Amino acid sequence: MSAVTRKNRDGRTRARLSSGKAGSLLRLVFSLAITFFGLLLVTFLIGRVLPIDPVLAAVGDRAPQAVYDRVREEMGLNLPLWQQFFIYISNILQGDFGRSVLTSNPVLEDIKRVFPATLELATIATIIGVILGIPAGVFAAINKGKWPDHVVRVIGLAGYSMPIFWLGLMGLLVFYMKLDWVAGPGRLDAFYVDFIEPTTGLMLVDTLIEGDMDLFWNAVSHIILPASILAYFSLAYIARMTRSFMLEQLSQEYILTARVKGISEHRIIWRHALGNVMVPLVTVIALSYANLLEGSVLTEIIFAWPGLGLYITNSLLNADMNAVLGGTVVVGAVFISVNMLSDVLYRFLDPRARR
């Protein structure tokens, strides 16, 4: 085969290749962009078929029909409803999620505000499933049907059976109120909260920040309970999920020949059977994140969290519909940007998917 046609098969190669790359970019930007329509139709719709009128809302049970009609046309819900829902769009393409009628602040202000302590309590809680959940499923797996995979498995079954609400409860009443090993609810005592300015919104991060190790513990001891309960909840899942994965790598050829080659039972599990679940383990801690960023609205409700989950139920019990549909577009867009996220990372992980 001579040089110059060697040279033009490599180049067809690689134009394929490149043309490859940009027909899955674009798949995924495509696939994005409908996934985030899907949502705000699911959100626009929400809003107008709850029984709460967000006039009444804003000006209250007793003001004149005047007053109703101006403010009901002031916010378009005399437009026919596909033109509200293009508006509806286009404000949230601008940012601009309306203004809260229970705080009177920019509904994205708010969520600004009160987002930071939702993401630091679930990046903490994932964090601590993660370093227990992998090494309890690895453990149950290498010991099927003994009693450490018994103890594993009933620990996960646990983990999914108990209510939210009542671990939270038994916790505050066994470590705060009896032993006294945490703070209680909130994310500072009150004696602390004027000491802090805020740069992050991540109350430990700010705490390194103002180099105030008092405040740096006294917020540890506050979110170490409510992170453990969430992180309980993702240990159970990503256990389970690890010990499923690790057993069907086990059974696979490749360990098989690994052993007779005399290769070491450690790393036989920790460097090859792991090292390919790892790849499928991605999309599972990327689901868990998702979850307890979106569902630790209990939690945050027991322990006084000023989280995005309090912010919405507030707004909902008070008919705030313009704080409960930002607070929901932000939580669907974050689970949205988690998943794909954990897409980009399977691809890098699994040179199969690169291809």
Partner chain sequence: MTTQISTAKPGLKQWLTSDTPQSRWQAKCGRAWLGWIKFSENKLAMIGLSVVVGLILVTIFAPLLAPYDPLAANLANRIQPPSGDHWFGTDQLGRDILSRLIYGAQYTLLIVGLVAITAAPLGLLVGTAAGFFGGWIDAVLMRITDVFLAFPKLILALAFVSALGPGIENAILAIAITAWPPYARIARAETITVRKEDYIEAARLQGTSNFALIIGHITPMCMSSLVVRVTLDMAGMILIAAGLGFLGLGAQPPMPEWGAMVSDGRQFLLEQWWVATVPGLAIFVVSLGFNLLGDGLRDVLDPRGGD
Given for the second form:
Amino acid sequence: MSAVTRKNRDGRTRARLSSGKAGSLLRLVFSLAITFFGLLLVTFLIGRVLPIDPVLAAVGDRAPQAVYDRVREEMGLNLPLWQQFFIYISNILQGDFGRSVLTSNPVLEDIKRVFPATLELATIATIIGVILGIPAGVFAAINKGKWPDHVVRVIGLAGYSMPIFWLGLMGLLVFYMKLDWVAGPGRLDAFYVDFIEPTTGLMLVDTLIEGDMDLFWNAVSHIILPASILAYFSLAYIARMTRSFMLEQLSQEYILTARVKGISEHRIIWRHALGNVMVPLVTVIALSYANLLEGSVLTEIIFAWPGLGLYITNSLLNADMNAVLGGTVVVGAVFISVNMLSDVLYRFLDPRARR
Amino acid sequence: MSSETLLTVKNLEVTFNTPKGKVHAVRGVSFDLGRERLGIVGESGSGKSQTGRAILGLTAANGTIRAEKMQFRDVDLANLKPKQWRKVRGARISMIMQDPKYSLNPVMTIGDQIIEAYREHHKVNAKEARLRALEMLEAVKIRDPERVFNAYPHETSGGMGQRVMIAMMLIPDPELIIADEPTSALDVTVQLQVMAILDDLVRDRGMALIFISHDLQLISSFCDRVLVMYQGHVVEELRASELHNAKHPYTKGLLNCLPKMDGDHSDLPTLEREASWAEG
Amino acid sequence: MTTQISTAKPGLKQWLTSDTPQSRWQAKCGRAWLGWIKFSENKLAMIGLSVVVGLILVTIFAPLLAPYDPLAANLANRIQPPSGDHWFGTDQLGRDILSRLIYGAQYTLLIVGLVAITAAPLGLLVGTAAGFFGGWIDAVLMRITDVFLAFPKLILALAFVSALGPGIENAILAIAITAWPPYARIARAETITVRKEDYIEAARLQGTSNFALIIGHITPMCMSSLVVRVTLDMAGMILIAAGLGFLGLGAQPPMPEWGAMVSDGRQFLLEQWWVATVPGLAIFVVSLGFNLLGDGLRDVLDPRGGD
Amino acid sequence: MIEISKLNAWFDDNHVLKDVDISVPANGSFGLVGESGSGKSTVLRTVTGLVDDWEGTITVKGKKLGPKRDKDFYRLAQMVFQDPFGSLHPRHTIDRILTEPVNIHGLGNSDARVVEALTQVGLDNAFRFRYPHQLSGGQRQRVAIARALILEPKILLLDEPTSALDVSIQAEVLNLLGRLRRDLGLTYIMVSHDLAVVAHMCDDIAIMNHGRIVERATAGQLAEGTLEHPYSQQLYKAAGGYDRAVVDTFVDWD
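Switch from the form predicted alone to the form predicted in complex with the partner chain and give that structure.
First the chain shown before, then all remaining chains and molecules of the complex.
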């Protein structure tokens, strides 16, 4: 090690991944690949330790031993573990997650069908969370220690503390069953379901494409309650982080500089301080978005929302491991990608991170 | 210098409410300022910086400023509303702070920050403001103003950052500049270069300057008059050229305890503090 | 030492707030006292603390507090509304909901306690080691952390529980496995900021071993933010545990676990709303208690206020 | 006591020390002066083993140093850092800060040693169980010196020990350091950006710029101002305070 570096030193050409823009991007992609590999390894191992026999699940428990052995061989289960893992990875890289026992479709096809529903829900929730959460956090920070701060703090902490399945049930009880302000479970009323051909899979977009406003408003009234409930969590998180970032920035010396210049308080808060807050806040928003994508499981169950969370849970309860592991890999991959995206965005927003 | 008085401060008091009780940072400071360079010198905790900030009404939220009189030309600084303060800050009184690493906004370009300072007080279009900002960068002897204009603060060195700071604070053409340890974060030679730039600009534009520093030697070689502060009080006021005739034991002690390049390795005289100094 | 304490006795408070402590013990007490003063000024945090203390007391004294046997079914007395006999009514098997709530507290406390004492030290160890040694140790440990962080928390817990079989032990294990990565991240970040501090280098220059540096010098600097984060996370763990219970993957019937109780009440939601509402409120209150406590601790221990 | 020759050091790809030679006799006091980035502190950090990537020879008390420092080295040479607010562990009492090195080296009798070290630096025993934040800057620096002394070293490496202090406190600490060197027969290498401080404290002085020693002088030569290298002359002039005419003669040494 030291001999090599010493030799290269005088030419000052030590090869380092971190040097240069391309290098740092390369490093990012590299760590992404490693993380994804780890994700596959863990899902593979979970699939292995499961007490559920995948052969039995495929052939049924009344199949003769010969059939059982043949299927076992077909599934590659008699190979050494590392070979099985290799096959698993190469299948997944080709988009082959196996077939779902429950729906008897290829798992990838199932995921393509259900994912837009989750995406739609999480996106609307995040938009609501950002629109309300950032101003609430700023408002709390500039009134630190006064009642607006306490109100935002209590609302936020309550959001963190609410069991989401319970809040969903209570929401349904009050706004659907008692008040009838919103529509109930599902993405559309049962009556409408066959009217719409999925183009993008996003109900609000599809109905607009078809130009059917009745359908559109029906979809809105279905999504508004689950999205608001998810948004509450995202709002609580974003508001809290905005507040603490904001307080940190407001105590910085450049804020004093701006005051010395005679800049208005309004501009100091929204241009100077928030400009700096946005840098770390992007990561927070990305994280909360990724969390909603994965965390909507319970909400989807309560609202019978045909998304990824409901799909994974149903498969899980029916021992449909291909579907569970496939779903987990997809959610994990989305999570990793969103994180990487926020990393790239961070570099873009913070001049200090650019090169 | 000229006999015209710009600023009169009488019995200035700055008090902070801390969890441990009240802290009196400044206790009864009075002085008059003409078109001159006034140095305020003192050790940490002497209240010198808080005196400077109080003149701009920028004491932290947990502090209160009280003064019998704080008159800047036609403005009564002791009784200003936030809106009126904004017309004074930057436009008429400005301040240069210690470390450009912290006192410039890290996510705004240097050009934008200078333009912001200018347009807050001068109604001009963007093109005109840009021109003025570039001129100003040239005036603080930055060799490549275009490049620095588009740069972010972290891309500049300490000395260059402080020149940018000077450009930003002088561009609205204020009458009084308060410089709060403007060069303590810099290396000695850079420190003097930055001071020379400040020196020239203040002289050319006929501005008054309050220079706050812990460095008695530096301040006496740069200013016309020096206030020596100790624990919130002004213990002595003297002409910079008369420093060697200082009368107060604190001032004398400060001068004596500096190591000198005379080849003498024997112990330095130390400063024996007396409680009576803090009673003013 | 004891004599010194007694001579300083004129007031305990004076002893605690002394500027010139006479012993290590007094210095430590004085520090703790100042922290407590600051903490107790925060009313919300005190509410949180009392909820948590209340939870512990209820767990300990459950047999004395509960008016009925939590498991005793009485089909003649099914889904009764709240009354003088049954303050929170009865469930679908005629069991007293209040008694079930009281006995259910122990599961919540057990889950939170076990996860905290397993996940937090693990995260601390991984994070400080990664941050302190840097290089390939850091790279390997942090990639592993990232992998676990990339997993959807609830789904990973679901997968583990379904792999290992439903039950409270497996729920705890599953939650612990998903809980440690953020602690490792925090500990690493703190370690990296203090690693290059002069006081660490000074200790190194006195011949302090790496192990002693991590344990004696770096860990104390990570503790504040870690304690805050763990307390706040306890609220989240309660919610995940309840979520697993709700899905039937946590504590198994007839155990009176709060999440499962909400699930039981789901079918009677419209007419007998209290069956689902009351245990949900209990989860909410306890979770809020931990959140308030953590938030207050943050103000005392971690003045920077970041997450 | 200390012989350094052809010392080179690198931070990543930056060559921060270039062929530095220093020789300090026993009970001598050597001063290194330079501006930020001159590499003056790196010399000390390399000697103490805080810099990994270096070449050259460092001989301390006749023993050539390898890549790693052993416990014996730390009993022989100790360092005092610049910032007294950063060099004491914020969660440890003064007592613990001073006791720990005694225990690490198994010297025993830690109570008496702690008291003695505090007395040596002029601190009352009342400070013993305080935390660093309860002390002033000067008191903290005294504790840092006590920590260095408690292992009874022969060499103190002083990295700008007074630059974070007020001048009146600086005088007290410099006097303390001078007295300790006389009384305990210590050998010093002192790093500072302040020519006057170094001139006051040291017999031999080296002026550094960009990792290189550009000039060597004795305290007597400094007193007379007979420096030859233009960079040292500039530094010397700058130490004299502000003079508009002198500033115009300055050259950037980048």
